[in-house]
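The data below hold one chain only, encoded as structure tokens and taken in the form predicted alone.
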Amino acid sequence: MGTASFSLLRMLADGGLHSGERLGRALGLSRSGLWNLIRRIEASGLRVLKVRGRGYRLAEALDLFELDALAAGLKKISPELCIEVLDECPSTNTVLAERAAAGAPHGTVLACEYQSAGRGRRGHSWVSAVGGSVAFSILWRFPRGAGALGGLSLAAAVGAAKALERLGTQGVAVKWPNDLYCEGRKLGGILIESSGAIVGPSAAIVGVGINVRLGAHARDRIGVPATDIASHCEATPSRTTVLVAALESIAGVLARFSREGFAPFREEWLQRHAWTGRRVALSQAGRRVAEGKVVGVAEDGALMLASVGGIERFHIGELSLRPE
């Protein structure tokens, strides 16, 4: 949308009534030049109502993060985190992965207010609603190599899932090998990319997506069976204090992994195991490679299918629920 929209955005998110002079003059905006940034907001999916001789406003409140609260948690949280919050960006992790490589900081975060072409695993597309979802990355610095990162976003799952069910969010359950759930339906998730030498060291971007509160135009962008926090939650927390929660129990489960790999969060990911026991297809490049019954996952966090061939292990792959 642009940086004047977001600062169009942030006079009309209390929901208020605010007149179309005083908001351009704010803004060094004509009359057709508010007008257009109007039209770039609506596009998002928000609704701005217009009063005829008294002005503009939303049709709901919108939550964009409170910079200061963000601070004041964060500085209570970790030493480690350092964060920046953008506007707009295309995704929290390619943006962070080329600060990366360019020689970011270990704990450095990155979280935007709307993602324009957020990323998920093996190419598929996260959609961010403007107010309604979260969206960060965080840089994490290992002395072990890749291989040794083994089981980290099912970890990462965890530290997300209990940040959530801190704030109340009811029912939380975890899919292999990224995703959180309620009911059946998909909360958020998670994406890890890392890189580095072989013996080490090693850097991951872990990226974090939830949804908060989504419209209908968020759901209809979705397309799949998708849920949010107020779904499941009786007070709906802010996005600001979804932010600094996640940050905090991930960053925990980040410096644990650190030192323990992923052993020490398995039994905890099975507690919450969406799947356990169901009957799945696993499909790797598109193309179908084993059927059976989840077990569970290994130590190092791969998957564990019970298929007529014994206890196949998987450490990528798609999974999709079959008939039993």
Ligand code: BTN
Second form
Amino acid sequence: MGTASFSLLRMLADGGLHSGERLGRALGLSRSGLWNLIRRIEASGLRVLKVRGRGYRLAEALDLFELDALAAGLKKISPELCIEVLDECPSTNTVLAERAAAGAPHGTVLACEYQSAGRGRRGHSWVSAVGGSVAFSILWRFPRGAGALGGLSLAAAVGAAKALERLGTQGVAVKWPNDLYCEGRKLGGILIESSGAIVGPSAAIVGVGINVRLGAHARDRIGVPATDIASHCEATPSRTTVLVAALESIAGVLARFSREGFAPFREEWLQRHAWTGRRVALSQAGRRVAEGKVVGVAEDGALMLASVGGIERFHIGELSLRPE
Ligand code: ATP
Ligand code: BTN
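Got the form predicted alone; could you also share the form predicted in complex with biotin (BTN)?
Entire complex below, previous chain first.
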């Protein structure tokens, strides 16, 4: 959408009426320049109402990050984390990976108001809504090798689930290996991208996407049944509150995972696992590689399936799990 669009959105975010003349003056724009910016904002799925002779307002107030509250919240929870919030970026994982390669320190967090080309596993895309999603990535450096990070996406999902539960979200469930669900619909996802030698040290970019409030425009773009915190919570928390709570919980999980691996999170993961006992099929690159009944997960995060040949373990890789 561009920096100028976000400057305008900050002025309109309160949902009140703002004179076009004042908005144009504050942004150094002509009437047609302002109008072009408004059209760009509308293309992102937000509705801007024009009140003849009086100005513009958003159809609904917009929940943008409150940077002071964010800084204060983070200072309280973790001296290890250092956050930057961008207006817009293609993918917080991609940008943070570039910074990590250039030497960004452990604990660097990158969040953005709008992620335009978010990524899921296996080249899938992740959709964000302006003012309705939380998307961020954390750079964590581990003394262990990348080979020991197998259960990391499961541990991070436990951290995210606990944060959302503390904020009052009902029925949060996890799905192997990286998803958060609520009532059978996807609420969020984790994308881990690691680098380094198998035996260590290593670094991981832990990317987290959470739907806070999805409008029709975002749901259309997602194309599969998705859900948001607002649908499972009596009072929807602000995006700032969700971001601080998720960072606090996930940073705690990462610190413990670094020392002890996935084992201490296994029980908490299984308690939230919606698919235990379910018959599933595992596939890779569109080809079915196994089928059976989900028994649970092992201490290293491997999926355990009971099939005719006994109990088999599957490591994350590029595998995809579907109900039969
Ligand atoms: P797997 O079970 O293998 O993880 P998946 O379908 O969950 O498969 P992912 O790569 O984990 O795939 O997640 C990306 C998928 O999530 C996209 O292909 C899309 O279907 C869905 N998706 C994209 N954006 C959102 C969103 N904001 N909320 C919910 N689901 C989304
Ligand atoms: C999935 O379900 O496959 C994972 C989705 C992960 C989305 C988050 S949003 C922040 C970070 N940046 C990305 O491009 N992806 C992750």
